[in-house]
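So this first bit is one chain, no partners, the form predicted on its own, shown in structure tokens.
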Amino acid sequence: MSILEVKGVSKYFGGLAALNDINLTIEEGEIRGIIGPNGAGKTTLFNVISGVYQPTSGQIFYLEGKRIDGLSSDRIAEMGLVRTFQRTALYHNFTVLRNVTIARHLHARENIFGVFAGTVKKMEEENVKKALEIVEFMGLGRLKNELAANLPHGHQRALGIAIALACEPKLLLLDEPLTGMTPTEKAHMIDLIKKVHQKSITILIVEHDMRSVMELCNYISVLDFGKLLAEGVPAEIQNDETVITAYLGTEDILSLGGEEVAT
């Protein structure tokens, strides 16, 4: 059963087509990788799906066929389609636990109107309890009272995912979750992403680290110059001549790295 369908989506900036007639179907329970060379449109695709940008044309359907193109990013997140960003958005002067608790508040804000003060207090206690569970789940329990600004890079990335989990996603979009990490941090993050997936959360991931993509994803879509170039299981993508050509002619796409220039 599909959880997300992108149908004929294009996004133009002036005369530049950042996305050109993209069609994607994401099945519930997948870990889908989105890869492509610099400037391929990967981050633009995430921005369009999550409501940061509106598509120039095309339609996007989520969770039992609800059309979401045209909705605000806040509304889309409330529906359980939640994303992270290349640059982790944290409240740096708040503690780890407070960051996740705030995300819980934002997720639950529409439910607090018209309730009694005692009920609000109970809801606050429940928010803190759930936030602490998420912090522990993401391996940040011993750092719960540490300021976000003081965390090492890998832990800041984990906190970014914890904040996303506070919004109770059904579909989680991870934008470059391994950026800037050491090999040890990458291995730890890969394990965390697998744990998140085991909570019945479908994951769509943009990532440049090809070894990690091949390890994590059960299906991969390749973008190039805003177009869908290829799709398949990791072994198919790894040996696809059109994909190899798109990656500047390299014979081993596992060797690729670097940062995407967002379009």
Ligand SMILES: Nc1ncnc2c1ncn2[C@@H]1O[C@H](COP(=O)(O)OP(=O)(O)OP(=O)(O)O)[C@@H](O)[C@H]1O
The other form holds:
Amino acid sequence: MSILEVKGVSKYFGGLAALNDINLTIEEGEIRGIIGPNGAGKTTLFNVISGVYQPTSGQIFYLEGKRIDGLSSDRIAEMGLVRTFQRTALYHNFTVLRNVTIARHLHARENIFGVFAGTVKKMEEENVKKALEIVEFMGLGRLKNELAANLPHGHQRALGIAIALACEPKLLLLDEPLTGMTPTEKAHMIDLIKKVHQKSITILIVEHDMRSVMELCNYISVLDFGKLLAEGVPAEIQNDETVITAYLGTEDILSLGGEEVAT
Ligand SMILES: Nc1ncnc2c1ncn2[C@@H]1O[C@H](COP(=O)(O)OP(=O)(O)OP(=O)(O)O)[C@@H](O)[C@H]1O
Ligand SMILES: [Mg+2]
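Moving on from the form predicted on its own, please list the structure of the form predicted in complex with the ligand.
Entire complex below, previous chain first.
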């Protein structure tokens, strides 16, 4: 069963078609890769799906065919379609646990007016308990009382995903989760993404590191200049002539985005 359908979606910025008549169907349980050169429209696609931008034209359907284009990003997140950002958005001066607890509060939109003080305390305890479970699940238990600002980059990205998990996603959009990571951090993050996927969460992932994309994804959609250039299983995409051309003739697609980052 499909969890997301993008139908004829275009997004213009002035005269520039950042997305040009995109059609995508994502099945429940997939890890779908969205790849393409810089400026291809990948983040714009995420912005349009998650309600950060409205499409100029086209329609987007989620879960049992609910139309979500035109809804606010808050409403879409409440429905379980949650995204992370290309640059991690954290409360840097709050602890790891506080960051996730706040995300839970925001998600639950708790209306505490007219509620007994005792009930508020209980809600808070429940939120902290759930947040702690998520923090531990993401391998950050030991760092729960550390300020987000003090975490190494890899852990900050893991915290970004923990914050997304606080919203209980059914469909999670990850924008470049591996960027700027050391090989060790990358391997760890790939394991975490697989673990998240095992919680029955469908994942859409934009990533430049091709080896990781090929390892993680069951199916890949390629964007180029706002258009859907190709779709297929990893082995097909690696050998697709149009894809190789889009990446400026790079013969070995697997070598893309895999540069090592010094610690
Ligand atoms: N808010 C905006 N206003 C104007 N132009 C935009 C805006 N957002 C994106 N664009 C343009 O739309 C095109 C697609 O950008 P987008 O960020 O979606 O690419 P991308 O595939 O995510 O690239 P990257 O791999 O570098 O992150 C680019 O030409 C970009 O300059
Ligand atoms: Mg981008």
